[in-house]
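Below sits a lone chain in structure tokens, taken as the form predicted alone.
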Amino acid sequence: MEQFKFIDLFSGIGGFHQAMEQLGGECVFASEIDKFCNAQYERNYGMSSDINIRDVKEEELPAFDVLCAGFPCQAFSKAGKQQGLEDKTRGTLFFEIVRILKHHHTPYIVLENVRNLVSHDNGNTWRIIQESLRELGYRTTAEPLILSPHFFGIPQIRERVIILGKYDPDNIDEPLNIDLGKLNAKEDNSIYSVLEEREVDKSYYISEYEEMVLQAWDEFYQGINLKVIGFPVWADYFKYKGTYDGLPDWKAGFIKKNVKLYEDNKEFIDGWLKKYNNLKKFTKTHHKMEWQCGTDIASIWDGVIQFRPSGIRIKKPNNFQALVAMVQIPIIGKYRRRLTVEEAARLQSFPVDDEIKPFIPDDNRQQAYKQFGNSVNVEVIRRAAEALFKN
């Protein structure tokens, strides 16, 4: 389709408008409950999204061709009578969907949600979810389209379900063909395509504290003799003498093979413990580091970092994890600074460095964090689109 209408529900910072407008797409309604985004979408996109869907009636609506939605993942009601899949759906905002599908026919539905919706209540909500698009008349897939944004080169794990419909009800048992291309593998990515290499501003660079425990755990990853560590390290368990009754068998087994991990390399912990002032600056949760690349990079330096509060996380730099709430902002080992906004930005393909029509993000940047690990990926929806609309 080279030129088409679209709507867009649950439309958070417009992750599916930039994707449609790359397509040819025009919008032409938009809704949205959070008033920080309502913000940013009237400031990029010159129209209002401060609408709740609940409220629209779905013969209102204008004209359109395609429908977007990441909308929410509920559970559909077990209980009452369950006259029809109308009445299962009742209550959730997939409802908001399939009245307006009802209504509309929409030639074509493009829709995101979370990975597990697949196996969500037991299976219940898929199953609930592909039972009402046939019903109404689309072809979908045959089995659920898992992509994410590391398939198309773009350095981020991160797995969400992608629904495709078209409006076929004469072919409704013909499953669609989605024709992507040749994906990338996880290996194929590098962390530095998004990145900076410049200066940014100097807030984003680690403090001094986080600069010592992470030099501190960068010597004990030097100084082990074991470098594919398959445990989380647990400093406070190096010397445990207590007893394993009682733990659960996961906590139980970490625990020995810290126990291990120390009687292997007693002398070089013990200096290093030393070193450290047996680690009583630190925080609790900086008692304990997670490697997780194998063999891969040689220093923590040279891979992606999280103070989480499972300890300090350590991955190789080929792919950012998913940006989500963005609690723990990932650290760039290399540069001993956090991800800018700027830079999330770039990992949910959003078009910050256009030269024509920039994207802006919101000016407070936990907020413009949190819209970005919330919204869609432009250019995971808009491959997906594409080939949909070839169908």
Ligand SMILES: C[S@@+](CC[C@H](N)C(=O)[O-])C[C@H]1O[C@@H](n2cnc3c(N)ncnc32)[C@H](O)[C@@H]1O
Contents of the next structure:
Amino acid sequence: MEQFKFIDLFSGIGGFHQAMEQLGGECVFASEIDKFCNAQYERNYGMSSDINIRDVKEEELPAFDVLCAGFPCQAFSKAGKQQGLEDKTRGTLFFEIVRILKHHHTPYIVLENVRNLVSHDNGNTWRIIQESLRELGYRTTAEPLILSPHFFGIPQIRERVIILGKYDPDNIDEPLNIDLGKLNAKEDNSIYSVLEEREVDKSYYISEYEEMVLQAWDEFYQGINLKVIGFPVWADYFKYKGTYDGLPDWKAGFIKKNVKLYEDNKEFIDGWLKKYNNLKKFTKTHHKMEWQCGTDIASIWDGVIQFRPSGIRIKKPNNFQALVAMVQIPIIGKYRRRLTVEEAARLQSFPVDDEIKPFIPDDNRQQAYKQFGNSVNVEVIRRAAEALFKN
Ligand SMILES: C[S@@+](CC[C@H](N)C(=O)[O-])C[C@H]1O[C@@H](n2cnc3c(N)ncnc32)[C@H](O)[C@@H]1O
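What does the same protein look like in the form predicted together with this ligand, given that the last one was the form predicted alone?
Expanding to the full complex; the earlier chain stays at the top.
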């Protein structure tokens, strides 16, 4: 399609908007109830998105060729409660889409959701969505289309299901042909491709305390005889003398591994604990370290670090997990600072570096991280839609 019109439902900060515009689309309607997202939408695209989809009368929508919707994933997310279609407030938002499609017979649809949607409620949610689209006259892909930015050379592992549809009731049994070309493997991507090499605002750098804690755990890693640590290291259990009776197997196993780690490295660990005064200055959650890098990196300072409630987690720089509505902003070990808002934008393929029409993130940093975490990856949608439009 050379020129087309689209609507952007649950529009957030416009991940779909970006992708569709890049393909030659013009946005004729957007709907979003979050006021911070509304402000960003207005600022970046010069149009209002401030309307609840439930208040929209389908017959009043302007004509359009593509319906885009990343319907809210709270009820479907693995992280949240496993509710679903019976969840009245959120589960039925898909039916807002159905209502609009029924009236408009929109030629193409591009929907996005968490990967978990496919297996949610024993496959029932997925089945209902597929059956509804079929009943409305939409051909879809034979299998759920699971895509991640890392397939396209963007260093983020974020698997999402993309539901593509073409209105074609006469050929409803013919699956769509979606050719995405050769896809990259995880290992081909490095976080450094989106990082600033120059100095960034000083507020992004880690604190002295954080540096001390990470330095301590790096010394620990360097000092012990184990390089692939397949369990969370928890200093509070090194000298455990209690009983294992009544503990769940996973917990007993985990404690035993920590006790053994201590026994095998007693001399070093005793010196380490002494040097750091038995971790007395460490926050409780920093007594725990999860090394999730195998032997791919040799130091914490080569990894991507997160201070999580479950402990300090270290990941490889080419295995960057999904940016979610982030509270614990990842730390780039090599630069001793957190990921900047612009870098988060690049992970979601928002054109913050574009010279003509750059995307301007929210001035409120926490809001900006949250918005990028909730957004779709622009490149994923662009590539999927491009392939769809060839049908
Ligand atoms: C997963 S996010 C979609 C993000 C968006 N695709 C982007 O690229 O930024 C879902 C959004 O749906 C919005 N939403 C929830 N209920 C809504 C409703 N009744 N009408 C309009 N938007 C709604 C939420 O505020 C949230 O921002």
